[in-house]
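Let's start with one chain on its own, the form predicted on its own, as structure tokens.
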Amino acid sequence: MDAELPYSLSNVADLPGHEDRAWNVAWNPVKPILASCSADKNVRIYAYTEDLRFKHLDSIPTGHAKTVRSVAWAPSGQTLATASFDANIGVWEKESEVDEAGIDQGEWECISTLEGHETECKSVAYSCNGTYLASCSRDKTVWIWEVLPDAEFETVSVLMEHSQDVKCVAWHPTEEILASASYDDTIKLYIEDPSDDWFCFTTLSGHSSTVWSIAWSPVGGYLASGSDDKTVRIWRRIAEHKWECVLVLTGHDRSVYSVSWGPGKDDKRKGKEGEHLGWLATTGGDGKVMIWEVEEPTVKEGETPSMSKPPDHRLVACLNAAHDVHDVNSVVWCPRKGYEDLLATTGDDGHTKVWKIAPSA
């Protein structure tokens, strides 16, 4: 870790338990719990207290025939979706069964199984209001499912825009815009045509290798992408349906497998110019977790604002060997108010780790 950086990451929890590599982790947006998934086909649920004590709460033997690659909570926090290499998506809810001590002893139940992908499902994500669920696969397709009452799901679109394996899907934080990233080195953005179907309205090209992960900025005016080319690209919305790359971040020595963009805590920024765009976390095959502070570019007096001017940015924290010698597969900021300085990682060691970012001493 670089002692000269203004922030540092401290480990607040190390959560073992998976019997194979841990692929993905998801914080519940409403409740103090998080879920991790693994090549061992299981999902582990952890609870945490206000003073950041974590404990294992539940294990879900999903019944998936292969690796569980991705997990995602619905915005309500009641429902969990799992994406598996068996090509299926599981949708889970916990039966409420509170005992005399007030502890919920209910079991997690699979309320729906979504079939349609031909091969490995790589990612799953709920839209901002929970109306839609998106999934993507090695079969080169992106599916959009409408979430209906009584655990029903209806396929509303099958998008076949990518020429290769689709690695990741992510919804815009406030609009019904879907992004997908692929082995074909591109990112596609989709919207719904009210009179017809969902369609790809733009393709973002620039990475020279697989795009593993994408994350929207908290206010939605930017998109970050992490790639096998070891870079992170920042794309800005310059018109309603037009995006362009305005910044390339370097510093990773191997593939960037995961990016996450949180609102951050700007206690060290008081009195500074520029609109705070949050903290961008990146990680990957080199085992490093890097945190970037991003702001709208400052415009000097008399200067004309330019949409092509890159956002102001600085590396504020860097942690080496987050999972010892192992690759880090995901990094995710906690979305709950008051916990914006928490992030979780998963690694090939099968562990989920929770980190707190704080000003360096």
Contents of the next structure:
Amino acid sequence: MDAELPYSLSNVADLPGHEDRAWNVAWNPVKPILASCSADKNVRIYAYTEDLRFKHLDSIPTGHAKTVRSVAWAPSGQTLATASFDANIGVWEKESEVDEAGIDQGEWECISTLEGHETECKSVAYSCNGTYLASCSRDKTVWIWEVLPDAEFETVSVLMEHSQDVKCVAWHPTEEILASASYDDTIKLYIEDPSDDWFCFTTLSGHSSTVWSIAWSPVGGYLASGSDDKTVRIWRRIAEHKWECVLVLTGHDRSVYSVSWGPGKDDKRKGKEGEHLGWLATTGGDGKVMIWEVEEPTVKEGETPSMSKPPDHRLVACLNAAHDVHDVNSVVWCPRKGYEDLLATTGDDGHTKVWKIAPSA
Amino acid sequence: MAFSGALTLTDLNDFITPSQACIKPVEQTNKPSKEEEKEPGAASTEILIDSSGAYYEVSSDPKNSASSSTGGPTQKLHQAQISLNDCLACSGCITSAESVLITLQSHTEVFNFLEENELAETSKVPVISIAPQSLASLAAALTSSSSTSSHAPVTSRQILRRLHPFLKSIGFAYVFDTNFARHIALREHIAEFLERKERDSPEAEGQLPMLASACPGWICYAEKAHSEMLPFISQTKSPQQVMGTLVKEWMAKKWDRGPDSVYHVTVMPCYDKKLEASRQDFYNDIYSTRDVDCVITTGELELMMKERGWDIDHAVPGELDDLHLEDEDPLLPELVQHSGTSSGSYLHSIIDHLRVSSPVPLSLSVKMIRNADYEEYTLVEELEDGPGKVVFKGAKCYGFRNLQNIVRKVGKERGLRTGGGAAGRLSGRAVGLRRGKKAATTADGREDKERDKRYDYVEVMACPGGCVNGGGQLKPRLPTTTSTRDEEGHERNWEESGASVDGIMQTNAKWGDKEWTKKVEEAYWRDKVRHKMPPTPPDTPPPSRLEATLDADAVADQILQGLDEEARQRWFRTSYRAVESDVVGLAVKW
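Same protein, different state: after the form predicted on its own, show the form predicted in complex with its partner chain.
Let's see the whole complex now, leading with the same chain.
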């Protein structure tokens, strides 16, 4: 069915184990491991080899009283944060205890819990250099925590900008800009006022329903958002503090629950870098995983370049029924060098699946 | 600029806001009439609203349709009502709903009472007590609205004098400021701190740090979200409630009246003070009366003047005199000053007391932690051979985010489990690891002593900037020309870099404006400057404290003399209780 598309996704691993729906998955940015979380309150850690053999490494019975909705690794790859419907955030590290046989017997320890949200915590994310941790909740707030030594955290801001449940937070890949997406159909971007608190400097409106997920482009000039209105919107930075919607992608038949924007990996494309904005993966309630190739807009001769021009884009791959009949809750590109063609998905079936994108035969 | 005191909570930032829809279940009091046998799913009623705004349920069942022109028998419906006590008892949202407060404790309520009181056969004595932060807000507004710069800035004392004729004209018999009540509260606060310090030992936890109790927003939040903090919160009543007791117990007796024949209104910088006054603890069962009958905000007081066309722009005779002219017997000293913070000087009064009573000279150092709203104060013994031991460590901590950090810090220092318990298992694991790390990192002498000294006292306020920036204060009166560059350079920079300035400029009109708070703060201390006292001297020794409050102490002694220990407790102390969460999380799937 994808015959006419230039790429296709092949299943590399199918990782069952969660006893309830699997919500979210996070690739460790440094080590060859990934973590998934579930309504069964557990986090499962998988390791993979260079030849892409995946095996279950650890299970963390988190102790959260309710669903673990989201997981995020710190940029160092040492620390994992969990966001739970019990309103708390857990921060986890593995104590290294290598035994005589050279096998790490260490256990995952909760080194800190962050309390403050009143109700279900929906998403958690580390800033690009690991200085901050952001979280959001059904209580309509977005919190920014400063990450201090010795597993200490301090609240640096409590942002009450959204009028509804906040679904997702995401940090800019290189700058300290935070984005949040909400049931109030908007996306809000925040920066720190050098003399004071963090503040929302712009609100991106356009979606006609809940914004479930947001992802920055790898270089940071664009932001993608997936919504309950079945569309994906691409927002472009047209001035330092100004963002504008330049493209609306359609194709999903139901809510778009998750978007991920990876740098892309394709040897044939070498030499064209700089224009190449990477691969955008989208998924949702229709069980489809769609991959879009995005490029800076081409400027024809005689044409004046415009910031509002949509990026060149094409659907390069589409996979139906990624988790059979189940909703797909998240899709995440692997951030590690050499593995940019890998992506992981989680579904209501409790499975975590790993896919590899390759040119269609 | 338009006077508007009623600001909505959506204007507030870094503030405890109502978070969820009110969960109070709607009581169904309409019993269905007997004959009615409805088919399942059949919509047989409709709701009508008549000209007076009352709601009626109308049966549209064709069988009954003959009885009225609208189609069926009508039944008046009750409006769902939420009392302040419902808010206090519910954990649905962590603080009060503003709309509830406005309807039940409003300036119209005050007007109504005063009008009825004048006609009543047995009239009550109407008393009004005004908080110093409210006076400062009015002074700042007046100072910045006078167009000519030749005008000298208006002081709180002038405002109080100018309010006097207005408040008398609408029916108040007595007008007070709440500073003297604060003076008593501070004395009681110091006494409680010393009691706790005495009791504090490794076996008797929960004594220190003592946390300030004057901010009702913080009390409400602690009762609903951090019950583990309650033992630490000072049991001394807030100045408002001390004033309530003084008016209803001490003054009423002087006037040969019962507590219930005095009507007491306070003017406060804060909406949550309404909630505080509504607490069951401050209700007199015997006389069925509250210590404070009605609380209005600074903005509402301004609204009252506006509605009556009263202008406080003009000077009144004698407003600059130190002595109060109007009353021969003023009952209470006027505008007692307490140096320290504009939120009540709770921390500073303790520091001053410790320094005055210490046998060894103590040096004070102040360290800013994250911003001006979070500062640490340390008292170190000054010995001949250099600094001695740390005898006191306190902090002032304003605003919701700093408050979070205090809760975390105190919880950790005192080995408490914070939060509602959902994280029980997680915290348990965390402690072991943290201890291990701590032991490895502490080994470098004196500096650690200071760092490791736990807090003895924290002046906690929920509003950033403290009470001068309370939610009930007047809105900023800033020049409307937004093009004028602000003193702070960063705003200009944003503009130059082509940024969208919407977000930044908007905050100028919002509650919590920094420049405006600074102006109110200035106005708060202005009287002091006039009296040639240093504004806030954190590092000068305070032996002059007694001098400044000599009059107040004399009156306070006189009041306290007549009280035995039990009465003193009853008059000036209160207690707190956790509001257990009975909110069952909705079965939300995402």
